[in-house]
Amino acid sequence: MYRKSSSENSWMYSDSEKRVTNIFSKYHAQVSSMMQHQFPNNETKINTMLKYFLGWTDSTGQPTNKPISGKALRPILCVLACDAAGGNVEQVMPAAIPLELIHNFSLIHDDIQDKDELRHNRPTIWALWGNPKALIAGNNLRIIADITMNKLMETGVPTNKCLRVNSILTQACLEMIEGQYLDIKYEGETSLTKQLYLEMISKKTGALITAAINIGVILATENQNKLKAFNDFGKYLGAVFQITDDILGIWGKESKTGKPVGADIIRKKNSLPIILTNSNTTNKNQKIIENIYSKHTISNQDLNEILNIMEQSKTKERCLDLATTYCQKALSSIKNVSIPEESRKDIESIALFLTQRQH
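Assuming the form predicted alone, can you produce the structure of this chain alone?
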């Protein structure tokens, strides 16, 4: 459906990219504004760190008038799912904001675990204030997300539905943390199977994306067919996002990702490209990769050797094919669901964008 020919793919992606740009333009500022409105007013050092991380201030607490750092993908998916299922977009926003807060909580901790000193070309929290303070700041943001979610009841959503949404978010957060643990556990290994990898990313990345879509739909309808279809859609879309992230972690342009080519190899991450390379190359090459990953640090020569093996094994193409497969599965999940035409186009565009994104 998405890779019949390079010319068709180019046209579809171009058309999709325009729609996605419009979607982000429409909702991004609204998400940022509400996040700032819902954020605690008290001027504490922790809040200064968090506002800096979210891009609202510099490290001294002075306003920068910058938008939130990321794309706000998760709250936007929540809003789009609610709209597609026939819900009230304004009513869903208080439930969408905590998704972005929890996502950023995870990024603060990720930066510590990965020892990343820069995010969006600015020093990370731990790089400025140290690991202990960064850990506390991340935990604090997680609690702020809970407090924000509790305000959903003020919009008139029934209590039982608010509790249900809260439960979904808490469970997703737990799964996300479990997935992050597995990701760290698997670093340096070269024998991880594709099945274990897919199980890991379904938690690390997929849980919060699936929760975003489920929350949006639950606040819109009680239709069980829609709930099941969109739940499947979210699971497949989560896989698409992480697979593409793994592609960018090795072949992404530094000007767009902020990371050098081969960054995930340098960190000895057991990402999808390594897994697919090992399962589609010679025993000799498998041994070379294993020996390189067993080293304390990976040199440029080691990096280039693995990149050459990946090129020989057509690893990038295999990763792209898998991302496309999951994109098709995601869209097939909701193919027979009654959705307004414009909403369907929005959702399809987001899915295609995530399959072929460059950053």
The other form holds:
There are 2 protein chains.
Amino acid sequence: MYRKSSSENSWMYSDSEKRVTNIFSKYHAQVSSMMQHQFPNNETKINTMLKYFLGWTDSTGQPTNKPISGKALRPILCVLACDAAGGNVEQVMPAAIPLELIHNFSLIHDDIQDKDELRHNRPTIWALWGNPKALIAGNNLRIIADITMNKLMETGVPTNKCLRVNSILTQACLEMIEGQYLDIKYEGETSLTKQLYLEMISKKTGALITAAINIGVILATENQNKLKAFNDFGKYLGAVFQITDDILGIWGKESKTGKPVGADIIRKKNSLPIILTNSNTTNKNQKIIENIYSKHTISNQDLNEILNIMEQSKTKERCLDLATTYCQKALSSIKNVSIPEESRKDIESIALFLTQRQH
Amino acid sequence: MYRKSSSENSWMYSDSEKRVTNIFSKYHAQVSSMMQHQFPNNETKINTMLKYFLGWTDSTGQPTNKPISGKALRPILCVLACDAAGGNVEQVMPAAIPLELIHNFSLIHDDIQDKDELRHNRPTIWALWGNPKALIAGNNLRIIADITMNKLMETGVPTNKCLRVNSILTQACLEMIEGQYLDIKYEGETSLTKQLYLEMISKKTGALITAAINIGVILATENQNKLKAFNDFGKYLGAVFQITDDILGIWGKESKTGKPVGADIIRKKNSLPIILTNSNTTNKNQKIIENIYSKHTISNQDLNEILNIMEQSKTKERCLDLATTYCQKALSSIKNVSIPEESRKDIESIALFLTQRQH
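The structure above corresponds to the form predicted alone; please give the structure of the form predicted in complex with a further copy of the same chain next.
Next comes the full complex, and the chain you just saw is listed first.
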């Protein structure tokens, strides 16, 4: 299904790719620069750790030649949604930036939880400075997000709307944390259903992505139909994002993701590919996977065995199909909403990019 | 100095003690009940962990016969300050409760950082459920604090005042986190000065106590003199609190604090008694302390040696003097502010209690 639609609409994907490149080049630097402005000038050690993590400096505080940092996806989604709903893009920035800061706060704490020593091919904060300091650095970033959000008033947004935006973000953080909890709880559970998985990712990843969209829209309009439509769009898009993340966690190219093929299997993660494989393979194969996952470390032979079972079960195709289905649901949600043509194309392009992304 | 004033004013301390008992019995149950209302009814595992930590249930989620929990000092200070500044005590509650929730959030993360297995004689969250879940539980409590604070609007407080209160709390969290960072950074440093120590505790402990006072006052008045006076009062009171905490960390009675005599020495903490001992003893004794602190574990003999040096150097008296000095500075700060007589007595009593507390 995925490949078919991909080849049928190849002209569209090509146009869409250019559009995505333009969107990222237009907003990424702006977001990055505004993010840097949120850090106080006093060069405390906490700032050094955070600036390192955000890719602006090395671990000694020296600026990096080629800043490494995330895609700033959440602020960009917020800005695009605001634009699509007819809002003022300049005004939305102090509400868009905290989304990226909170996302990074959660990554810093995730790395501690998962004992991950590398992210974007660089040592994580805890790996360099130890758990206690990494924990504090994460909490500090969370506060910088709050302080940034408090600047929303200065852009002329009415105070009651500021409080609503604040409340959306708070609620999203709560759901994100619940999702992280479920993720940890499900570790090692071999009988996790697709339904439970989708509920978990709707919280862990979906909540902040949906909040990004909702915040952008709420700063643009009070129209209930638009708010509802974009909220649905956000929910489906959040699922798309995590599904492709899970695909990349197994079949992503190391040159693009910085992780070896099968990384999530090596880490015995209970992600979508494992769930879909288990529900589409023989009992014998299920047992093989279960046995491998019960081992202390997973050998190359084990990894290849699971990858073979996944190939037989067409797991990758099933995952891609699911991503495409959710992408279509996302786009259907906003089909009947009046959106300027260019904005709609931007949003559609980003949704397609998230469905097909390689990193 | 401390003992002298204590005996001179014994009639006053007695009256003051009764007053403090009345204040705690008046507000503690109210705060505890309102805190419990902030937890959603769905009995998630995160809630179980948090309710356990807050002393309302055991680790399986069963209500405890005799709920163990903190003094709820911060909300009570907030309420008393609001009352003293002429505000509506009922209105201040949704802003007072988050102070206690954030205090407990910081304790949950502190326990992870310090690898403390016990608090109030009960296993800590990480000790029962592991670091990753404890980290998430702490973050969750932080969010419940935010959600509670958002309810301030519903009490009729104008939105711009809600945002100011929110901003005070955010800033206090930032300072608290910076203070925690400094505390970790100073660990093992033998040449820490009293000045650096006082700066550190003004952030680590003082920020949230000062915020408690400021939030109470700001919800009562716009009078700049009162705001300034109470802000100073809060800063001095925060120092008093941490100084007595450090005193109890060494000379506290196990039956009251749940910790053995010399607990902070056994943990090689660089608290006020060590700092004051080092600046009031011979080079030889400084070397002895330094040698003991460089050991992997501290024996009973080591502990007694340091306690003897502290006795020779009158360290406990010096600490108590400093607490008394700051208590007097705190009370002087609000001397010229018009405060109803009963409210002033309440505030003075709490300040004296914090100077002399045994737990």
